[in-house]
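Listed next as structure tokens is one chain, alone, in the form predicted alone.
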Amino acid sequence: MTDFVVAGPAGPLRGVVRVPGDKSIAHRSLLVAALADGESEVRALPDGDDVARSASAVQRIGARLVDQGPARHPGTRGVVRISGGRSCLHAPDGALDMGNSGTAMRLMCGLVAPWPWSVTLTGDASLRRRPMRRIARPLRMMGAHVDCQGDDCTAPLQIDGGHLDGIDYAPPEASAQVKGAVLLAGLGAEGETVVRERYPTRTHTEDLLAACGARVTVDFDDEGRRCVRVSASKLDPLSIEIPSDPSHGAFWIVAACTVPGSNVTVQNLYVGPARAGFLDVLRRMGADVTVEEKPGTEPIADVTAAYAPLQATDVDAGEVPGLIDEIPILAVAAAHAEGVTRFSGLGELRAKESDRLATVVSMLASFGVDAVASDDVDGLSVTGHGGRHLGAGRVDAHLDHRIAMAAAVAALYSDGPTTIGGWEAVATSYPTFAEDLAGLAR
């Protein structure tokens, strides 16, 4: 595995900087373009291997992919022209390979369970060890057959679908990339197929569809959840640029909270519904963050961070579902407050890239900080060291990218060098992180 050493305590961070595209809207972007009749244009698309094998998938069921014009920011693709629809679109040769990308995987199932085909997707080590059931009970329930691996139905995924019926569906778990899932499977289905939510998950998939005419609607239920309806329909094309990534700006934010005499600004994020809550976290803790919204159809922001002594909060399970790609960063701004900051409804962190809770608590630790989970609550709380250095040491990131860049951000305000093992996965989501690192540490 490849080592990463910060040579911490770092100076203060100072400077602009932009990070990748969202991934969450990228993946996207790609599947609905790919559906889409006609040619749709995404513009600054990340070059992330994850978004990368969301792309090579939908080229190999027929989707025709050219590149136009340089990149405008690093880390992102040019012009992307994407030629779709139903008159296109084809069954693979062979498998389709997802790499790391658990998003890229549960949405691609979505997306071909209505064609009459037989898709095989698999992924690497890592993904196939990453449970699939929760994608795999809907999808049958509308009628799609899905072979998988052992109870936690992991990859080698076959998907033989057809003709599917819509469905009213209840998912147990808070989870964007469930709804997204099944709202795909829904284009293609007889009847409506209706998502209903107990709590709000982000609405990127909802929210493309909309902009591409799909017969889509949202409301609420009688107890209270958020219903996303949809039937049958013809996509036109899309056209977007892909704004910069909320749970990447987060490290650069919580790295200006926590390094004294930091003043950085993250420009062109999403903050849009349920993708800012990290924000109103370090808000709570005392953090000096400045948000100035940009005019436009989407909700796009510059934000400012700068040092501030933090203080401990609580963090809910309903809150957790629109902010759980940035519970790592977040931790470590907990470990730099004074008191105990608990987290609850963690149970989601489990199924990610590595068991994240268990990795969260194990980095931290190699920090000298005291964190402990509790099962009982799927719950995590950080004894921060109050504004003191943290301790230095060796973290493992376990080939998880998020852990590996939360570790790094850790390391800047520590007593020495830390290494970081497992750092090669930085890669799928965000390869330019040292760099913008080194740019805004000089």
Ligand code: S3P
The other form holds:
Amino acid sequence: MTDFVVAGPAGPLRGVVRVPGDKSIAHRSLLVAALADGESEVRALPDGDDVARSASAVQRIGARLVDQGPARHPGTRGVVRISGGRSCLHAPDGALDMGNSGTAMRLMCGLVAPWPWSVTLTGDASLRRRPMRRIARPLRMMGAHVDCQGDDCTAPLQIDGGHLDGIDYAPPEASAQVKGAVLLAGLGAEGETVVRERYPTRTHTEDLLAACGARVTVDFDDEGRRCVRVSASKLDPLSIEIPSDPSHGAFWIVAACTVPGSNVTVQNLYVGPARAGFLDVLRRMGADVTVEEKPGTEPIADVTAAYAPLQATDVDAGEVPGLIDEIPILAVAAAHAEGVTRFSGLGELRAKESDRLATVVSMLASFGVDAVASDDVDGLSVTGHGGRHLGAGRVDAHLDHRIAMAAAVAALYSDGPTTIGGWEAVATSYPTFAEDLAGLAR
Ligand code: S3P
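Next up, the form predicted together with the named molecule in place of the form predicted alone?
Entire complex below, previous chain first.
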């Protein structure tokens, strides 16, 4: 295990940072490009391990990826040209190893299901513990055979695909990964496939499918659920520049909000539907955050945050799908605030890279912060230190990149050095985090 030591208390963070590209958009861009007939172009692909797993998986099923041109930003690849489509795709030879990435695994299951292949997907120890029934269930309803392990239907998974029928599906969990898997399977199914969401999740699958000319529409049903409908489609090639990941930007935004004297601008962040809810929560807490939207078709902004004392707030279940990845870092903001912040509807956190409800609580406890998880409402309450330093200590990242990085931010305003064990997890999503921290803390 690699340790990372943050020497708190740190001085103010100042400057401009460009975080790696958005993982959710990147995984989907690779998959959609593999299905599209012709040559797609993806610029600024993030080069963390999670996205590399999707890149390798689409190569293993026959897509060709060629790097062209130098990277323009640290932590990204330059221009990647991807040739895919019906004429080149084939069954992989051997298992697809999706590493630590739940998104890569779940989306890939949807992609392969309509093909007459037998595909095995596996991953690291953390991914092999994560629930896959959520995608096995709808894919089986569509006609795929899915073999998995034990009651939780964990990986390794074997998908025997082929003819699928469209389904009308209201997932019990608010999950963009489930929606994405079903829609990708629906692209190759007979008849219409519908996914109905009570709480809207990130919209990247449907957005990218629409950009490639798929037959996809969105409407709302009588119960107010957002319905995404897709029918079998041929995809046109994609051309995209991946915007920066809001869940990475959130680390620096919260760091600036909580370390006195800080002022940080995070450039080029994706702030589109179901991704920027953490900014609303921070504003409710009294944060000094300015969002400067950029002209263009994509919702992208430079976001500047400066230190201001924070107040506790409540975050309810309806808000959670729009900020699910930012809960660990919002819990750090809550640890600095005045009063008790209460989150509810966090059940999905238990199915992340770690049981994130438990690991957020233990991470905050390492800093002497009183945080309690309650099973009845899947809630979390955090008693803030009201602007006083946190205690310093030792944190175990539990194979979870977001716990490691949230701990690094918490450690900046604590009263001594903090050691974060298992820092290597950060390489899955944000390998240049430590360099960016050093650049801002100069
Ligand atoms: C993601 C969806 C979310 C999120 C994950 C990425 C995606 O997971 O936590 O980091 O790209 O679809 P769920 O869909 O399981 O909530």
